[in-house]
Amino acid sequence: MAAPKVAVVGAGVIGLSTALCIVETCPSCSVTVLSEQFSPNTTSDVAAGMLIPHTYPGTPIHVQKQWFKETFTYLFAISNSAEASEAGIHLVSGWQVFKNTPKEELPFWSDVVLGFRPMSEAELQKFPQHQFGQAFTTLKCDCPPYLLWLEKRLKATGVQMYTRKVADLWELHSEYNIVVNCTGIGAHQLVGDKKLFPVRGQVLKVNAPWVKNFIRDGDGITYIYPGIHRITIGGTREKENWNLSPDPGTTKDIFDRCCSLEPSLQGAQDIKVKVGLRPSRQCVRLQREVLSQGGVKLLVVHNYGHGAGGFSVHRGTAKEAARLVRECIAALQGTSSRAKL
């Protein structure tokens, strides 16, 4: 059969990294990325891009750990290369602090990040309202640079990218053999996934170059994540809230909370407010599906629903999605060779 045509729908970190993994593992494929929005207008551009995993209740821990490890290893290699500054990938050290000692003092990812250890009494003096903490070094992906770097890599391999709103996966059936759905919160409407819901996140991007260490409250709501040029401070986790407009009261609340963790942020300049909708569900939807309509079949691979943890597992889930695309190609080739008989 001719080179299989694959459409990846969605151009956030999940869509672009999935397209790249497909190109790397199926070089005979013709891959196209279709998206209503590209960077800097994706949900991924709002995210801080920190590699600190979010736990998916419906996904086995060993699977989540594998996704995280593959992502960390991939990004660590980039951070250690001449590409690091263009790709926006850098190591950052800091602290996760708790008002009460957590039940799980060693999270499943503690041996993947670098130098994970309990904080000393002296370190904890920086955080008088907290009684327990963990210190470690992890990676951060700055966006838009990382998304632009992925786009550049894709274009260099001949991948086409088009701005296009896909309202129904079937509209792609005459042009493509396989469709990969990486639409994030868009899948709620596109494929009618009622298990998918938004978790609204409002963050501030500020200029405070003297803050070098990340600080994350163990509740996951208040955090300070230094990037190469700006610091992302947050945040909120508002389930089922679809509102993309910044709320001024929330902005003040975020700023006050972050200043209580890091008082020097009082001097932060050039504050920009961003809002994104995390595409959340009990587990990432990472599976093959065959859609049928009037005897016609459409092969689909879904890779969405990463919630707050997309950056932490993006490369691992992209590799798995690419493996599922290979399975689809094998099924197509089997069908076409049987047809020749």
The other form holds:
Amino acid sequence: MAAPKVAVVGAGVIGLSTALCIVETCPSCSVTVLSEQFSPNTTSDVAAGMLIPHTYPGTPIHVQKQWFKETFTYLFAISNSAEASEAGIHLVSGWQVFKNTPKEELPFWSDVVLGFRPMSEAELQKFPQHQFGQAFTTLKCDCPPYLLWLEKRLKATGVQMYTRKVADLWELHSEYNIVVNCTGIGAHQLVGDKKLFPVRGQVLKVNAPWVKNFIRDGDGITYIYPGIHRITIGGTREKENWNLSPDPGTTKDIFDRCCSLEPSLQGAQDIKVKVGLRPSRQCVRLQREVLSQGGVKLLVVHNYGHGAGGFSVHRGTAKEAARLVRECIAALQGTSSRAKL
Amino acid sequence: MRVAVIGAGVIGLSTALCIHERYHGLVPSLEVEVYADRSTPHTTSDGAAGLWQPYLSDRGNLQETLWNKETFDYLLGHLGSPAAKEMGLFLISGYNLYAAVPDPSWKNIVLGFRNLTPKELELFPGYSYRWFNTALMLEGRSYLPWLTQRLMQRGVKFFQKKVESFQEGVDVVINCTGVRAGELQPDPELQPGRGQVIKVLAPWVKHFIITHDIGSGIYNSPYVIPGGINQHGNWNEENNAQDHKTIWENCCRLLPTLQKAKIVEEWSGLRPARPRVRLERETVRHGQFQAEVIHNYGHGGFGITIHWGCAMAAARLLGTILQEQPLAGPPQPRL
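Next, give the form predicted together with the partner chain, keeping in mind that what was shown is the form predicted alone.
All chains and molecules follow, beginning with the one already shown.
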């Protein structure tokens, strides 16, 4: 058959990294990215992009660990190269602190990040309200730089990108052989997935360049993540809240909580407020589907529902999605060779 | 009781502040004055990266290790205060890489000191001793103005003047003249340790990285300051093109991401190097005049690291002098 035509719908971190993996593993494919939004207007642009995994209740731990490890290794290599600043990838050290000692002392990812160890008494003194903590070094993907870098690499391989709102996957069946659905929270409407729900997150991006270490409360709701130019401080986890407008009361609450973790933030300047809807699900939907309508088939690969953990596992799930795309191609080639008989 | 502090680098200003805080309430007649021909941003302290870290070897000076610890604890206590940002004070983590050296004297003073794990070692191949720790940064360019403001608020007077001798008619002189102390009183043990730094804009670098064998290091502050050439005995304060090339190549090899960083400034300074800090009292006599001098100079490349411990020690020496003085001394001619 002629070069398979693949449409990747969605241009957040999942869509762009998936498109890149497909191009890398499937040189004969023609890949196009279609999205209603591109950076800096995607959900990914709101996120801090910290590589600290979220645990999906519905996915086996060893699978999540594999995804995280692949992502970490991939980004670690970039962070140590001349491309690091353009890609927005950098190492950052810091602390995760708990008011009460957590049940499991060692998270599944503790041997993937660097230098993971319990905090010393002296280090804990900086956090009088917290009893226990872990220190480690991990990676941060700053957005927009990372998304722009992915876009640049895609364009260099000839991938076309179009701003387009896809209201129904069937719109694409005449132009494309395979559709890869990386629409994040958009999948709720696009494919009617009722298991997908938003978890609203409000964050502040502030100017406080003297903050060099990250601090995260073990509850995952209060955190301070230093980026290249700004610190992302947050946040909220509001289930089933679709509201994309910043809430001033929440802004004050976030600021207060973060200042109690890091008092020097009182001096932060130029506060910008952002809101994103984490595309949350019991497990990431990473699977093939064959849609049928009136005798016509459409091959779909779903890669959405990464919730709070998109950045942490993006490369791992992108590689898996690319593998599923290859399976689709094999199936198509099988069909077409049968047709030739 | 007039006390003249000579020198307005980190040592002079912090000593003046410590003295004023400690004795102003106790000795109503105490007048503290600061004399310097150079002040911020033109002092040696202004070029320093401001990373709290003593030398690898304590050179057998246990007293200096104690002063270093006092300084670290003092600064750590200020971290949570609203003044921290204005002082230019913040926590920073990073890496130390050396060819062959045992654990340093300061390993229990800093936070979270540990060896690097195998995966982290991949970042820095070729070094056998590699540590990670969290320390403090105190930027000279913020701290000195902050000290100056605190002193002015307390009524301490500043005089822009090059002081030529100790016999200037005050009761006590605190000699914080750093690398040029030899001009006031010859000191063969004091030598300039030239340093050249390149300041670049690389805000994605959040760690400090210091190596010692190839003489390059990266200190982190609002600008990353890679650099670090330590040329002993060179009095040249001008920037040197060959040094620039060496520093830049070494640092880019250490941290490839720096290749894309923008160079914003180049600076050279002279560290006041000495086998040990000179912190002692001396009575200087000339004719009928007599002055008590407290020397506090020779802090090499660790002035910021040790400054508060030394300031407190200098203040204690002043305390001894104050106890010896009669309450109303004979009038001294004015400067």
